[in-house]
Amino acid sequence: MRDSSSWHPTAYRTHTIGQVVSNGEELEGKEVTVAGYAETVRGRGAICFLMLRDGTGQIQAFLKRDNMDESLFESVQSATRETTIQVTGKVAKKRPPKVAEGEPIPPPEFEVNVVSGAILAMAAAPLPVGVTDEVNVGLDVRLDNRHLDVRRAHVNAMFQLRSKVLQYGREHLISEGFQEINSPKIIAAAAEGGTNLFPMKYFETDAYLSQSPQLYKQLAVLGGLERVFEIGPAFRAEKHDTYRHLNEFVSFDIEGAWMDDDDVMGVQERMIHHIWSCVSSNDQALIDVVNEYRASQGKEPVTVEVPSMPFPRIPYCDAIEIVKQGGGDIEWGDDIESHHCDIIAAKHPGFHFIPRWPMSMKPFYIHHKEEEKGSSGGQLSRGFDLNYGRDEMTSGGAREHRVEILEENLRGMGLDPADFTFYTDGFRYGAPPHAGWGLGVARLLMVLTGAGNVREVVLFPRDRSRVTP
C-alpha cells in the first residue's frame, strides 16, 4: 500500500484510509473523515456497511439510519460499485471474529461509526472492467478503460513500483554526481539515423519528434556539464508489434565526460543494484499485491533477487561462439535476436552485457579502436547491450568524440554531415572521450513485475493501433 504517513488534510478527508487503519488505536474514539471509492454496499433496512478503498487501503463505514440524515443512508445504501463517497465518523473497534478455543486472537480491526457524509460522484453500472471482482477482459478492453484498471490492486501496485524505480534510479544517479536535465522533443534531425522518425510541421519548418536525447545530452558534456541524465520520453516509428516494445516510451540516460563503456557499464549496473535493493528493503508490501494476483492466476510468483555485481561482460564474439554452440543458426555480423537470446540465457539468465558489437551494427557517434577487430577481421565498437534473458534493456557505449571521425560516420551511413552540424560544430572545439548508455523503464518493471507485455506497465501506452485514451 500507498505510505500515507506524511500526507496532511485536505478539504475532502482529516485523514487517508490508510492513516486510520495504521493509527486505529491512537485514533479510536476520535471524529475523521474519509473519502474513497465504494467497494461493497452490504445491509437492508436500519443498518448498513460501506467498504470504502483509497489509493492507501480500505475499511469498512458502519451507517445506522436513526444516526444520521435518512437521504444519505438510503443514498449510501443504494450506490453502486466505484461511486465516489465522503463519511465522517468515530473511529471505533469492529466486532472481533470468533475464533476456535486455543486459537490466537487476531489483533484488533477498526471502522468508522457513520454520522454524516455525501456521495460525491455515483458511478455507472456495469462496470466495463471489474474493479474487486474478477472480470475476464482481453488487455485492448483494459488499456480502453485505464482509468479503472489502475483501480485494481496489482495494477496500482505496478505502477506504484513504477514511481519508486524512478525515485530510486534518480536518487542513485544523483549520487554518483549525475545532474538532470532536459532535452527538446522536437528535432531537426535523426539522432539515430535511419528512417524510424515522426515527421511534423513546427511551423514552416519540417521537423520530428525526438528517438533519443542522445546527441543533445552530449552537446551538455561538451558544454562542461561533465554527467547528465535524463528520465524522458522519446518516439520511435518502428512499425513492430510485439511485447516489449511501443512507438513512444520513457527511459533512463546518462552521458558522462572522461568515461568509457566500461565505465558506464559500472554505472549502470550500480543503479540497478541500488533499485533492486530498495525495492527489496522498502516496497515487499506491493510486490506481494502482485504476486497475490499471480497466485489467483496460476502463476509463478515474482521474488526481487538483489543482483550481483559485477554482471557478467560476454562480448559479441563470445555471445556469437555460445549462440553456435548451443545449435543456433548465427555467423559474426548477425544480429542477435530474441530466439538466439535465449541460448545465452540459458547460461546467464540474469543480467548480462553484451559489450564490443561489430561497428557496423551500432550508430554514427559510437566510437571505435583501429585495432580492434572481431574473429572475422571487422571492426570492433565500443557500444554494448545489458540484456535480462532474452530482452534487451539497454543500449549504450563510448562516443566518438574526434569530429572527422563523426562526419566520415555520418557519410558511411547515408547521412549528410551538413544536416548535423549543430551536433559536430559541438566536436570542434575540445571534446573530452564519454559513454552513456539509454535504459528502458518499462523494460525494467518487467522484470521487477513480471509482466508478460510492456503494455501492462506503461499507464497509456502508445504503439501502432492506440492513440488513445
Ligand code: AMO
Given for the second form:
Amino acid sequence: MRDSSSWHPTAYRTHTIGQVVSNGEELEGKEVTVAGYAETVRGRGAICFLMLRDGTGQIQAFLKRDNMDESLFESVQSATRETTIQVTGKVAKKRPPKVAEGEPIPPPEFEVNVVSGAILAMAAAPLPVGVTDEVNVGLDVRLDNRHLDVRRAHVNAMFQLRSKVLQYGREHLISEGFQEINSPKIIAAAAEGGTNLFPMKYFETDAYLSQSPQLYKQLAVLGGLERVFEIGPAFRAEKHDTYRHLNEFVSFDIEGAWMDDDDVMGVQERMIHHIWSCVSSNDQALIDVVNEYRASQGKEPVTVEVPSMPFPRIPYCDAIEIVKQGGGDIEWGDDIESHHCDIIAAKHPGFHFIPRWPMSMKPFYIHHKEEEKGSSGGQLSRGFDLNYGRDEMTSGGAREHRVEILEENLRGMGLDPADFTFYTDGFRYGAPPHAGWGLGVARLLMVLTGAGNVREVVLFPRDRSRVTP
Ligand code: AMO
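Give me the form predicted together with the named molecule now, not the form predicted on its own.
Next comes the full complex, this chain leading.
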C-alpha cells in the first residue's frame, strides 16, 4: 500500500484510507469521507460491514439501516465486489478482539460509522479476474483484464517498484551531471539495422517508429549537452515470441562526452548499485508483498542483495573460452546465446559485463578497439553488454566520432551514408569522443522482482499477438 501521508483532499474524499488508518487516534470522533473499492460486504438486516480498499489501505465501514438513507443502505448491502463506493461518517475505534489472558493487547483499529455516501459505479459480476481471492487464470486472461489484474496487491507492488527503479535511476544520473532529454519517436532512418523497423506513413513521405534514441542522443552530446539520458519507448518489429522480447519496450539510455566504454560501464554499475541500495533501504514492504504472493505459489522469495562493485568484466574472448570449457558449442564470432549465458552465469552469478565484442557483431556507430585483435585475429570493438543470469540487460559502448570512419562503417554494413547525413553532419564540426548505453527497463525489473516474463512488469505489453488493451 502506498504512503499517502502528504496527499491532499480531493473532490471525492477528505482523507485516503491510509491516512485514516494511520491517524485513527487523532481522527477519532471526527467526520471523514473516504472512497474505494468494495472488497466484502457482510451482514444482513439492520447492520452491514463494508470492507473498503483504496490504493493506500483498507478500512471497515459500519452501516446501520436506521442511521442513514434507506436506499443507500440497501444499495451498499447488495453491492458487488469491486463496486466503487464513497462513504462519510465519524471515525471510531473498532471493538477490540478477544485476547487470551496473558496475550498482548493489539493496538486499536479504527472504522468509519457511516451516515451518508454514494455508490459511484456498480461492478459487473462475476469478475473475469479475482482481485482479493485466488486467481487461477493464465497470463493472457490477466493481460486482457489488466485493469483488474493491477488491483491485485502483488501486481500493484511490482508497478510501484517499477516506478521506484525509474526514480532512483533518474536521481542517480542527475547526481552524476546527466540531463534528461526526449528524442523523436518518428524517424526517417534505422539506428539498429533496417530489418526490424515498423514503417508508417508520414503525410506524403515514409517514416518509421524509432528502434532506439541512439543517433539522437549522440547528436545531443555532439551539440554540447555533454551528458544526457532518456527513458522512452523503443519499437522493434521482431517476430520474437519469448519471455524477454516485446515489440514496444522502454529503453533507459545514456550518452556522455569525453567518455569511453570503461567510463560508461562505471556509470551503469553505480546506477544499478544506487537503485538496489535504495530499494533495499526504502521499499522492503513492496518486496514483502511480492514475496507473500510468491510463497502462495510455492516460489522462492526474492531478496534485494546490493551488488558489490565493480561488476566482473569478462571480455568476449574469455567468455567464449568459459562457454567452451563448460561444454558449450560456440566459436569466436558467434553470438552468446541464453544457453551459453547459463554457463557463464554459473561462474559469475549476478551482474557482469561482457566487453570487447568483435567489431563485425556490433552496429556501425561503435568504436573499434585500437590495435586489439581477438584470438582469431578479428578486430575487436569498444562495445559491451551487461548480463544477469541468462539475460542481456544492456548494450553499450564507445562511439566512433571520426566521420570518415563512421561513413566507412556504414558502407561496410551495406548502408548508404547519404541516408544518414542528418546524423553524420553532426560529426563534421568537431566531435567529442563519447560513449553510452541502453538498458531494457523491463529486463532489470525481472531481476529485481523475480518476474519470469517481461510482460509481468509492463503495464500494457505489446507483442506479436497483442495490441490491446
Ligand atoms: P540493444 O538493441 O541491445 O541496444 O537494446 C538495448 C537493451 O534494450 C533491451 N531490449 C529489449 N527489451 C525488450 N524487448 C525487446 N525486443 C528488446 N530489444 C532490446 C535489452 C537490450 O540490452 N542503441 C543500443 C544501445 C546503446 O548502445 O546505447 C541498443 O538499442 O535489455
